[in-house]
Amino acid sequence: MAGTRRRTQKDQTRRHLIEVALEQFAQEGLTTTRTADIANAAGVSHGTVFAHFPTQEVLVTAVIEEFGARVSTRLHELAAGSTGLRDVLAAHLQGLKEFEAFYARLVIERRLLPESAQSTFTLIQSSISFHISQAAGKEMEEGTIHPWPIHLLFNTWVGLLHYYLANGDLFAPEGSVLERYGEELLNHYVGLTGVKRC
């Protein structure tokens, strides 16, 4: 019984550290936030962080994995039952809005991150690409959108989002880029692909 309680407490502490790190990374950056900063914000000793995450790289990768799981799950929930590309893109936007500050930092700092963290980011993009390619493939077969190579469809969409997020200080210095421009970006992209607006 004591072992089960201890394991539960350990899992709760690990989850708490990931939550705090997610917030700290969103506010201060993935490459500049120190484990000591996370320990302080979490109200634990610095050693506690290392008991759960032996290195900064392991912590960063764990946080990106958690973010990826949440975004993928949210995209799946939001896109469930949606067969159209526009619906999937709208669901992607909605899912990203919930984690915008962290995702913007991830986009900006990705190339500075350890290889394991970059690989995790690539897996997240692959998951999103899958949803988009499923919807786009169907619509291309039906002739409702232009027959683009899937990699161009995905990369054009993500490139548009990443450009606005990476330059958020110019586009929405006081708030959310995706709240301010999300619908406009979606409509612009939809116009490029030939998807009919709802």
Given for the second form:
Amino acid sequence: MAGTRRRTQKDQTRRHLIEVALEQFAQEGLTTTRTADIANAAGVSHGTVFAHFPTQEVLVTAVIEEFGARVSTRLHELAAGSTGLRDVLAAHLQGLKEFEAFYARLVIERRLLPESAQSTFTLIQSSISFHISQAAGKEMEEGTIHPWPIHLLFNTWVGLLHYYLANGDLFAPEGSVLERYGEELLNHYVGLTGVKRC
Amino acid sequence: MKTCIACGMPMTEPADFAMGDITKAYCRHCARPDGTMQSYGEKLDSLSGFLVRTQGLDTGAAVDAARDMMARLPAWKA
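Given the form predicted alone above, what does the protein look like in the form predicted in complex with its partner chain?
Zooming out: every chain and molecule, the one shown earlier first.
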């Protein structure tokens, strides 16, 4: 009984640390936030952070995994009722809006992160490319979008989003880039990929 | 909610599970035609091929990323 209680408490502390780290990384950056800052913000000792995450690399990877699980699940749910590529992209935007600050940091700092964290980022992107490829494949068969190679279709969309997010200070210094430009970017991309009917 | 032990995909609908069987711990993309789970080698090939096809990654980078991802999934953890 006491063992179960201890395990539950340990799980709660771990979850709390991940939540606080998500917030801190979004505000201060993944590579510049110190574990001491996370301990302070979480109201625990520095040693408690290390008891759960022996290195900074383990912590960063765990937080990116948690972010990835949430975005993938959200996209999976939102895309479940989708009828086409536009719906899937709108679902992607919606999922990212909920974690925009963290995602923008991830995009900017990806190459500076440990390899395990970089692979996790690739895995997150693969859950998105999966939904896009499913919807796009169907629309290509129906002739409603151009038969672009899937990787170009995916990279054109993600490249557009990442450019705006990475330069958010220029596009939306006071707020959310995706709130302000999401619809415009979506319409532009759909216009690029769609086949015009005579 | 369950996630596939072999690729991490969320499984929310019966159609997401191998052969539509919700007692299975892996998804339809990780099953062979007879319903059994793909081997490590088969999954590494299909996952890295998927990364190349859908994200345009270099083949070597895709294999490295796939290997690293798989090492953290329950089906392939040492």
